[in-house]
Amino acid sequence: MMFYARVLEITLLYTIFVIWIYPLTGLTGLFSLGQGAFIVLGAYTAAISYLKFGFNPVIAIIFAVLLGIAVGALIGLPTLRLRKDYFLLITFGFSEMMRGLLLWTAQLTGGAMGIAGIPKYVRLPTISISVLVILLFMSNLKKTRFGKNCIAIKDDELAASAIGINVFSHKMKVFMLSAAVSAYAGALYAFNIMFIEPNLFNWIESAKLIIIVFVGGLNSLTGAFLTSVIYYTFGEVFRFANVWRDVILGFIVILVILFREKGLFGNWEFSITKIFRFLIHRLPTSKEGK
């Protein structure tokens, strides 16, 4: 029991890594391979806040949230009004200087040892309502009309402007966002795996992140999270297969890219009021009856 909890409790943590390449990726049509250098500044931020200046464990999650949104906007503000290919090598930079940055500040950081000793503050009741926060929020967000609108700016950015939209403004929050919550999910990984390394989650584990949306769906929330479930589940259960994991992930991008250009689960969202009416539907009436 103890085993398949902690399956969930990991399989949940990288949920909401890749829930949080959606709103980039899948609305706003930005790709950045920078999202685990955002989880690795918040572990870090989150581990030493705690460990090093005796921050409570909450105040270290804020604290690492904030750093988030600060870097986030750091990087965004001189970058986000390039074009979407330099945008991408902005953010593989990002990355790597993270990394450097790390193995550099080693009385700090640790270095290549990393930080090992934090507390375990953080179980599956904490991640599962974590996740479902996000997906609802994420689930309305889209509806909205700044998430329309960033669905816009996604097909056609010179489109999007001419009709109104501020283009740099939907992209910087967004950006902010994305960082902030990936910030917060590194805090989170911090408090529950007890150990972090600078190689955690380089530029190759952004780009992971962003496959697993792409397969799911890029206009499908529910492909985005069924998919990660689905992914992180086999490796955890099946660790011998591993290496397997991965193999399999690349033939069905291949696939996908062959035969479903929207991904597997395309423009389908889950719906409860969806399901109701299609029972419903299904219902005899009372003429059917008789």
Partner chain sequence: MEVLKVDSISKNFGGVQAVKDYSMIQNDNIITGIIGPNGAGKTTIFNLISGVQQLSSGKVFFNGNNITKNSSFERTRMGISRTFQNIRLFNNLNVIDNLKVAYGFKTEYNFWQQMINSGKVRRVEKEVHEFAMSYLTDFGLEKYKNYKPDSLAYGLRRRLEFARALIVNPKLVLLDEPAAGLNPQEIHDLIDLISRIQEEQKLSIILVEHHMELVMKICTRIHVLDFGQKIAEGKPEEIRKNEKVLQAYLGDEV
Second form
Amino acid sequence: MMFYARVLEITLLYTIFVIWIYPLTGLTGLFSLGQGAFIVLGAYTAAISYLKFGFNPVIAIIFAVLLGIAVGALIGLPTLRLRKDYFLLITFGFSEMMRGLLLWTAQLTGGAMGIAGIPKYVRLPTISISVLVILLFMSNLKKTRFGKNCIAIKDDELAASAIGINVFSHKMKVFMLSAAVSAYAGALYAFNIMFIEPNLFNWIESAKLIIIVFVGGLNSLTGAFLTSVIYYTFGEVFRFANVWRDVILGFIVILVILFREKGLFGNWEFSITKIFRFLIHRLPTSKEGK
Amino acid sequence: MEVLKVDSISKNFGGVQAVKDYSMIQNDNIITGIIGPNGAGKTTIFNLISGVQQLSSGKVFFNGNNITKNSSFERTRMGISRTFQNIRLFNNLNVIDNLKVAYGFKTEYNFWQQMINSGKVRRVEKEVHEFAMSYLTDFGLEKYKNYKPDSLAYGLRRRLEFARALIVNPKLVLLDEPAAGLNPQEIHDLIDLISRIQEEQKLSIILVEHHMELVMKICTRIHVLDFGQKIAEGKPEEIRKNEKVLQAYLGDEV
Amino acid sequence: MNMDFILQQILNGVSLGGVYALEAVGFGIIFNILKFSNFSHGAVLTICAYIGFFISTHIVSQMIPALVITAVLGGFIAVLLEKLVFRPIRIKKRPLTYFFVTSITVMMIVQKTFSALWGRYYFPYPEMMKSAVTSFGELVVSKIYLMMLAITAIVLLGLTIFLKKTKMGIAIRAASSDSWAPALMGVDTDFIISLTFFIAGILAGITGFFLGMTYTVTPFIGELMLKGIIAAIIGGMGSLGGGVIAGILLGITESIIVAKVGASVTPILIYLSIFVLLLVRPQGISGKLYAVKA
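And the form predicted in complex with the partner chain, for comparison with the form predicted on its own?
So here's everything in the complex, that chain up top.
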């Protein structure tokens, strides 16, 4: 039972890692290979501000998120006005820079040895609530005017600006949002796994997160969520197949791209009301209430 | 009243002069047509007026303000709308949302008000929805409101793009080849539609078009371009008789 | 800082920069024609680093023949990849992002496969001329570096002549410009794209071999492609010449910073300068800026 609780914990934690992709790539059509660096940034900021500066864990997590947003703004400023390719490649460079920075500031970050001995402050309840809140936030975002503007930008940037949408400002906001989610996920990671090191999330891991979402379908938040849950549960349960897991995933992605353009879930979305209706039907307590 | 003033604009693409010293003055409540052979720089002029591309030299004034440095979305917010030669709709949004996102900048509420779906947002959104529906009905698209644009027939997509350009109540509309790819019946309907809307809203319209019948019928003034330069300007009947135009353009067709 | 020190770093930097230049061209030539960031270039590079190891230890131990075989195989691998995955995507008219996601997936598959199979082993290339050095006065230069520099120069010169003088080369350049003209020139588009992948594959093969020779072969060797990408950005995306100049400049700068300040700060300084460059001059050295077409 402990094992399954652990699997659930890890799976949900990784699911938060995946969710940033939805606003950035799914809604707005931007690709970032640097999101792993924001996760690392969040993890280190939280761990260092707790261990070295003695902040309360909650403050440490908030601090991590704020720093993530600030760095996101800094990177977005020169790159988001340019063609999407520049953004992609610069975020790729950012993840390498992050690693260099961590190795260089070894006195603070422990260099290649990483930071051990972080207390376990974050457990399953915190993680599950975070997943739920972030999912609700994102699904709400999709329905707002802002979200629809983002979809317009994804479909046709030029036409979007020709109908009066401020493309750059939308991209900045979305990028800062996804940086915040990533940094938050990183901070949770640090307080859950209790050990962090510079290589825990390199660019290929960031790429893998995008790939996972592609299998589920870029337009479906539900798809992104379910695919990541399946992928990470599979990985934790079948540890022996771990080395080949990503190779299998890769082949599945190529097949999906070739034969099922919109991903496994297409535009299908699990609606909140449907979920609640479903829960109310299943939960014994609410049956008694009727 | 003068709406748009284009003051000798030029555009280079890596040594190729796409538009050279082009000037025009556009008053309100008229339709101007720009004609010319393929590659004469007609679409480039639209891109420069709407701010999609940056011009190499020259100035653009709108309602007396210098908008040369303004970006595309700012010009749209000031009141310049456009359509594209190769229809550019948002295929992941359904038909009515295509109109609603275009109307978006007219509504003023921030990100957080949207996220909590405040009473104000709901009230305004309801109005926007009704307004968008009235446009769809006006353009004969109400049946398709929940369709994705790429599932519509070509003529309907053109009409939707036209509606999207008009819903923000612009002062100047740029139509890039509105008749391209339409059959004769659809062109006939389009002529009626443009004339009707123009009269109703007292719009100022500039259009680029190859379909001569349409241009001659609805335009009050015509500009003729060749190799990025204006070679003639005048009323339709003057253009019809112009020697240079016959040589450069109508010459190969007649 | 004495003169000899600077000269020494420039010499090291130029041969290192030559490799970056080759990467930038291999990356850029595909970007120009299909307009996507081709990460599978790194996959071909990785495969070639392993192939180069196998050939030079088991088949021929001379550098030049081993390099040529590796390069040609690299070309064929790239074409195979194009036919198997990129062409179907192109025929099905998928959006550009699908090319990118596929290319990065290919990179991931290759990296993870090699990690799973041989990740724990260590593959040193045969010594060849690794230890041999030539000295010019105070300067000491490893012969292998000079060799690499010479080969890079020959390859780039050959490629330039091919692109400027031959019918197929001109067709590739025409396809790279915004107006897609090869169809008008009576050249088969599919063939031009395959040819471009073949050239990129050859460049990946050479780079893979060089990198394998200078460092050791690991599944992560393909990530060194990043330097080529940076060179392509600094040079101005879409300009091959700009990429070459930027690659060499990057190599020199890197050598000097590594020698003067230390290896760990190098990436930080380099990326910081790129952010600044993009703010000040987004069009890169060549001054070509891609705009979205209306």
